[in-house]
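The chain below stands alone, shown as structure tokens; this is the form predicted on its own.
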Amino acid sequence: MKLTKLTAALCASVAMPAMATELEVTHWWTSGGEAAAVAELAKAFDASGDKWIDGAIAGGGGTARPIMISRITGGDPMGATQFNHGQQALELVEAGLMLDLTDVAEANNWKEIVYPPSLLDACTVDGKIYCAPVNIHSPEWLWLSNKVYEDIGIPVPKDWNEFVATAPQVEAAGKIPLALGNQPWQSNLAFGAMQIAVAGLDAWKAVNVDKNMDVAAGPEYAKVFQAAADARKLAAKSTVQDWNQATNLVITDEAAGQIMGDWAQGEFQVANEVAGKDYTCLPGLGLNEYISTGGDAFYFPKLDDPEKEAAQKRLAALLVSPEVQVAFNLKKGSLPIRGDIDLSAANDCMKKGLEILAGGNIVPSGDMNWNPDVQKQAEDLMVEFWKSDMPAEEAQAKWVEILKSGL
């Protein structure tokens, strides 16, 4: 078999298979941009001599994760599965159901190349590494349709405050100010993005890192809840379900903007939209250009099959390799988990994210700060808040009580 540059590089650290080994890989990447990105992973794995069996689960992580966990705990594990960085797979690791990848990580110097280190820390339990991080995703972005504002005859907003101030003109033109899907995690994501943008980094750290409940109940966060109340009004006429449908409202100039993670870039790219020309991206909603370093990682359930276990380790090494990091993240719109690769082909929005990352303006994601129970309760509260007329003050008080339950 003729080796490609990629497979030749991998030979140094992971033995090549004598024949193709099939691995079912489950994930929730089903939108146009996501499908294009995951196809790069499958293509690379197939080219290396193994076989990627795609196990996409529609409906997003909230739908997919329970299915994945049920299969693993029920004795029907897949070869590899996507989770977000953080504590989502912690109980599975502690139960001894996940493959230890420490040998792969050491052979490929993951501790030296993965940046920021918190990504690998999130994969580490009792000193052992259990997942392969593949990207950095930040949710704190405001995406804007340039044409909506050009047609109205006003400048494209430079930050959230200008976006809110221009909303009456957008509505008068018959457009939706803010596109928002009805999936629970989307309203929760919007609120999370507002935390750093509106309250500022110091207040965010006080609440989410230092667990200071006085700040959570204080005036800085009162402004966050008021911003969420404003956003609720702006999104009142957005009736779509999925996040990518909301993104499409911006792409087709039916909506002025959307708060969504940097993965929205993949949808703009599939639609042949050009960053800076057709759309504008504002990290930190244009107010505080910090990004949280969450993202996606692959875990590998234990299989009673030495041949498949060897293939699992080959796939883990492949996911972190330079060539795959470039191909995957350019399509996904996410940032790579290593800084030693060439991303000269990145668009303007991706370059903004890379600059923020290089400047160190980063914070850990919510998955790394709060346990799954607190996150689920907070998400449920946001769903109730966005679908009702609950006062901002009441929502803030309920939110603080949820956080206190996780202390």
Contents of the next structure:
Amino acid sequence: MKLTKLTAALCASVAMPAMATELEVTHWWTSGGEAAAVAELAKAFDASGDKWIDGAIAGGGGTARPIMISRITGGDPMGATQFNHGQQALELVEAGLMLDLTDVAEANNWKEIVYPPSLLDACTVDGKIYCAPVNIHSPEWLWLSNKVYEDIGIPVPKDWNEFVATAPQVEAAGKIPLALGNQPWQSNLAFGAMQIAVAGLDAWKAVNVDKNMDVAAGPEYAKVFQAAADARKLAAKSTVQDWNQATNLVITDEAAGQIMGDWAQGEFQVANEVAGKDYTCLPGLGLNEYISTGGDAFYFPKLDDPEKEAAQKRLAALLVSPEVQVAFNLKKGSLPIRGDIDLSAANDCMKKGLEILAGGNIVPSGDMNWNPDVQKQAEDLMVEFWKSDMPAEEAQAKWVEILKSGL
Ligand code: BGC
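Since the one above is the form predicted on its own, can you give the form predicted in complex with beta-D-glucopyranose too?
Starting with the chain above, the whole complex follows.
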């Protein structure tokens, strides 16, 4: 859509303020693809008559979130901030620090349009809505360089098992089988993706939804820990730090694959790579095509300033509007939070995600299932596991104890 048309559409759907109100918006979208996507939000907010002051925080969510939270609790709140869907902002809401958006949600029919409804549930505390969901991101994807396999002369793997079986050939060709960044959340993400892919939906649900600790300690999950031990070997020569540096190893055909969320698509796009031709994406690691409905939402700290509060509510409405949903999600590689918009421009990988979503093969994200403390402990365990030669059985036993602490 041309900017002029977009502006007109936004003017029609969002009330224009008399004067531009500045809002500082914090987020951790600093890679090439992420920056291109967040620029769409800023452009739309500015075009609607307000002013987006960009507060990008480098280093990923693990670095950004504590900074965001301490600014809000420490009396230096921003106008709006990104968090993942789930419980990350729960304590801030409970402490009365966040703006109630229920009137915006009602005026814009969020209850009817937001899909799946779990996204709005994650924004709801005591019946009031405190966030505007902007996308659905799922971490359960394997991204592959087609060229690595073409050069070796073997077919591109169709699932995780083929990926592991062909890894010796990849290594013999001087390539890294699995690219993995060094930040703790990345090995934890890979483990999460393996859970649903390798253990399957029933075992996954038993552990993460019904909190059945026997299944967590049992044979289906032993296979998951074994897969993680395989992955640990395949990633031994990957020395990069950030997730997008690891994606770049796949884009430049230095590595065969990466387990990463669908935000990796943004990087392939800015590198002009074509889904299906230059790279392959395997949701559910090609084994079990389920995706979790994680992603991002914006929260608005209370500012005690009626003018800013009105702008915060205008931004909340704008983020959910159809025009912004299309422009933002196409660049971000994420799926929209509403099903009533035209995504015909989506690439092959996004289309796979949309089909999975439409088929209802979705599960709640880790942030929705476990509290931040359990997640942090599990992340620490994964760091230890990936950096050492801790046996799979020992890691499984430690993991079960961590989960039990969150029951
Ligand atoms: C967010 C994505 C982001 C990714 C990497 C995730 O937590 O949901 O929007 O692209 O982190 O920065």
